[in-house]
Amino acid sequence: MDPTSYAASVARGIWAAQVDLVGYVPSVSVAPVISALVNTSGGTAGRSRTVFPLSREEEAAGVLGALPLAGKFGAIVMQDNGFGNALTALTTFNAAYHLPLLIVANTRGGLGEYNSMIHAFSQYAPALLRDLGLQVFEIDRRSGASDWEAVVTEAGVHARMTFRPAVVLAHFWNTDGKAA
């Protein structure tokens, strides 16, 4: 088993994608990724000069998604059920205006999910995102943490190359010995 933390690998992948700013929607599920991002960017208490919280997913799509207009590149860390809030912004702003954006979303509703109501949205999220023309990459415990880093980095490169949002759905269940 890969001894590297999956959450730390996701953070390294985001930075390796040459992201300038990272916004996140606070959640205990993505907290290990946020901590790794904040720690590696010199911050404390959930924020740094380059990593900061936002209140909603569509806000994140607008704030981070507008960075290419200033020659910068952004990433969002969120949960997949947040796509319910962000789809209009992602499709009518980011995708429509060819604004690259890296999104890493923790999946909910799969194996190990304790919240019975989250399945109603999250099980359809991958197909829904693809149907809307967003590029989706999925990673899970069958790949080692180093593979996760590579996929996140490559998704960021893909977003820049295609001038579109690229989504990495990370199935954290049973990685690092627990759900993220």
Contents of the next structure:
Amino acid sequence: MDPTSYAASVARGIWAAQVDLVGYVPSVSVAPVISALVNTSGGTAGRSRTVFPLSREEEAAGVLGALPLAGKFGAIVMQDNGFGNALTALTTFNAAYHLPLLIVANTRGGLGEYNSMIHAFSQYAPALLRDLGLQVFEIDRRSGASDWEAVVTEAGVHARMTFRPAVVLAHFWNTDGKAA
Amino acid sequence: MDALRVLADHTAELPLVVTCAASSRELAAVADRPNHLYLLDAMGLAGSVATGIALALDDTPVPKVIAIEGDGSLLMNPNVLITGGFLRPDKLVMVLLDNAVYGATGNLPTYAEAIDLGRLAEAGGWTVCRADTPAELATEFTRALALSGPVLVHVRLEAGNAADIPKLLEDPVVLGRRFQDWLRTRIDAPLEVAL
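What would the structure be for the form predicted in complex with the partner chain, given that what you showed me was the form predicted alone?
Below is the whole assembly, all chains and molecules, this chain first.
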């Protein structure tokens, strides 16, 4: 993978945030990020010793969110419409127990979105997350790949410093799309 | 309460994640210890949280992580059975207290009335131990601790909860910090635990 790509930069940013384990729920936009995470942690075929799939976002919030209880730190890679599945878990567990967690999610429902239904959730996701007290940082094509890397890493630092989940919403549209 | 007394007798030195509502406050009434992580809400998440802790403790001397889950709560997140079968956390033991009703909401029936959740776990790759009495639970739980995870101890119970159990009116941050501090001492300087 091109080391200057957005996906490779996001993966580097996650590791630079000193993440111990990464769980993911796939999306075509974050598939290159997941591949980069797997490859850079010695795995193949979508899985390594430290990167693995989970079937649903609220379970990811439970599994990765529990790591700080045992002195570790976790990250989730997902897409934003999955927050609809995970909000109760994120608020009543991760936020309520003050457990740091890094979440990187690609956005749907913006310019270039082909799925007319997904707007109904995704366009409200940033405001919804903020209304629930979850810290959100957004990155888009106006920033270069190196800036994406830095924001992801700093979001991990922010999660640790505030003892809360921190969400990075990555607008992959027009950042080479599926091959970001 | 009988099942929780048995579990309390066998888990004084093990991290224990307890599902919300009646199970948490009943366990706290039996024994309120810092190794207990009470999930005051987070419906269906006890098994997932225990899975994460088990993965995090993989390279530590802490031998097992226990989840106490109810059938109604597990049915809100049965993914935990599939995830456990896929990731195979060696230290994960989940005790399923199965009375086939939603005990905290008027004893309305759960799917467990018709679905054998132990068999569902087996299909997901878990080792399943079964117990119907306190004596069987003591035996099977001890056996489960000696097995490689994930292990499910499927306990069939009569419906009904103990009366007049105090609510758990504590800040989750305090409960989580207490558990985290206790676990840290076991990670750094573990005690011998008889399995």
